[in-house]
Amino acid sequence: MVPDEPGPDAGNRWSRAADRWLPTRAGRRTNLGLLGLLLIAGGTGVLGFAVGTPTAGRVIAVAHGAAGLGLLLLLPWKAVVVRRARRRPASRRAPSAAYWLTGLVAVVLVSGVLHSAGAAGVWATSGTPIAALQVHVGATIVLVFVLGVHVWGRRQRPRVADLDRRVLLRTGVLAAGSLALWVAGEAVWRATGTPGADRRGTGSLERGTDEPDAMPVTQWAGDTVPQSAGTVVEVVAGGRREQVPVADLDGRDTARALLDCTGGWYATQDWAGTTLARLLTDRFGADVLADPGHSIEVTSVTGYRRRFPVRDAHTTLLATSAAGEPLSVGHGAPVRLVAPGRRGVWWVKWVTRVELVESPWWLQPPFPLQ
């Protein structure tokens, strides 16, 4: 007996199984859902670098993790979209950016999960350990550009009909499912005793509390450890300036503060030095901080700088030591800023200048541009 002539998909067992188990309908709203989750994950990821307070940081970290894991829930529907696209003539198929995008999303998700689990790092081919969070952030930066190429010119834009009751209900189900995935992941880390179970609300892992030498040495983006950081700090206010020897800052004030680094780790130390309030008022009078519209700009010898509201002057410290030991060069010696309640991106190292400026503190880039 001669078998029937096979159709285009005959013999392809995977294809037949996919037809059986995958959803029957998917398209524009699936892509919009994926784009929305990517934007939420990316936006909360950026915001997380700036927020260091426990409650706000926790909310942002949960939203970031849930949005990322939520991408997995839409995979069956996206698979339908991809299969449909593959059946089109080659001239009408999606550009290669779509495949790069898929690979990058996978790298971002896997590296994010590894960091959440508390992985110390992944190993590069050179044998140099690279933190999982570094891979996560680096892949995300590339992903942003590839996503822009992929989305550009596509007409899958929101419509008024997308706000109907059924769509809003599905959106709520997606949000609940995403949050459930995040909660399940946290439960797994606690049940298995992985280091990720002890992450701070911001997602950072403990490294070197009360042991400054055990803290990782990290810098923001292109900032580098200088060969020489000088021995004086220039203090400027109202056109007047003074050169303050670093030795004069030693141990006048103390603070036990938590450094939550944007590199994915945190440590609590007993810092000693001089508050910005004491530094400025001792030299320029008690009224120098009276105008709330002014701000205090702290600058590193490398050019790295951050501005702070004058209300923070009494709690922000120019530190020269941690846990009773002088700072190491990698951790900002001879003097660094200690900014309680702010992420490590605000903790300026190798401070060389403190200036009272007649501009509000928020009138600056959200992150240093150096």
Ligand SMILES: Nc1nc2c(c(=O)[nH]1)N[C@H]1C(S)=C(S)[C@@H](COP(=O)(O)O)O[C@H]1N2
Given for the second form:
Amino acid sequence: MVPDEPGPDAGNRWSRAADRWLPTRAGRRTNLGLLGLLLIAGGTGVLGFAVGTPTAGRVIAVAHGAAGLGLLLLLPWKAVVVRRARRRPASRRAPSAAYWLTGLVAVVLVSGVLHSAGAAGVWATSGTPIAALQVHVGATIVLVFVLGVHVWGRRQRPRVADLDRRVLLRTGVLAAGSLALWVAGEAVWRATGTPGADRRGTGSLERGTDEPDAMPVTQWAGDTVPQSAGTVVEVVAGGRREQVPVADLDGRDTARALLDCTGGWYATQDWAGTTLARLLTDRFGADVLADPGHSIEVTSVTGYRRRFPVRDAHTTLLATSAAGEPLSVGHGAPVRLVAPGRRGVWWVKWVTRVELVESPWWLQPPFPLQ
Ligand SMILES: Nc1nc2c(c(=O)[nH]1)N[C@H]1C(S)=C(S)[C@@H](COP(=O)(O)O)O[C@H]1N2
Ligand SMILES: [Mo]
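Right, the form predicted alone is done, so what does the form predicted together with this ligand look like?
In what comes next, the whole complex appears, and the chain from above leads the way.
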């Protein structure tokens, strides 16, 4: 690490010793490398919440972890850039955004590593532990704003010359080094037997498989458990509508499926209810699902909603029970969606309405707004 210098006097002994050992060619490429890693980490972080399938989820989670850890590899170079900036007259020095940035990146990195180690909570306020992952996401949101300010002030346009062979080679070395750090981290979790060793590909930890009561009750940002949910589901397609009593949905179809919450936990249950395909085709005929450009919108009594491609209709269940017991209120009673292969945010609870709509499923916010 770089010894903290007292001021702009560059000539002292520490500084000269450091100059000899530290990388000499630090500069815009270091900054571009850091920005690239941050963008990869941020992008894969958001994608990781959207993707629910194991293989894609794993690739994204590994890229996310490696990009985050890769920042550490560029630290010695960045230290030189910072040291140089500190020698400039005070008026031209980095404003305090840079210090905030350093602190925030540290919080994001440490909370990310804690989560991957399997830490359930980092501290408790009034008995509810705040998950490391919540700190990670919260600090990232603040980081995005501060980083925006910091980068905007010192925009550096990539040049064609940045694509020479040496740079490509270094990029490869950085990528390999980042991956190696990630692998080393996993090896440590394994060797020490931390809970993080048993993470799912998405990074989630197991909580309450085959025991719905032990499974966490989780709300997406801002939604709350309703006082009461109706006992009828309104089913709509092509201008026709039917009121379906929830009792009619009981146990006609079953699925053993895994709920993986972006909050960092997962559980597998035996769910029972009725598939969306059966619900719709029984009432409106087989043709109702024929157009692949259509989608199925599932709405909660709270207003929370998600739209699904019609191809999902055969695997997606309106479930009324888990592990042979009726759902609890927290888990979506009397009826909730079970969407195998999709992250928890898609599993709409307290369903009141299922509608076949003529627009495609991707015409919706990537995450619920409620
Ligand atoms: N209506 C509604 N459904 C919802 C949510 C919500 O906030 N409101 N949260 C979703 C999220 S993020 C997850 S992970 C699962 C959690 O289901 P559980 O509380 O039964 O464990 O429900 C999903 N369904
Ligand atoms: Mo979730």
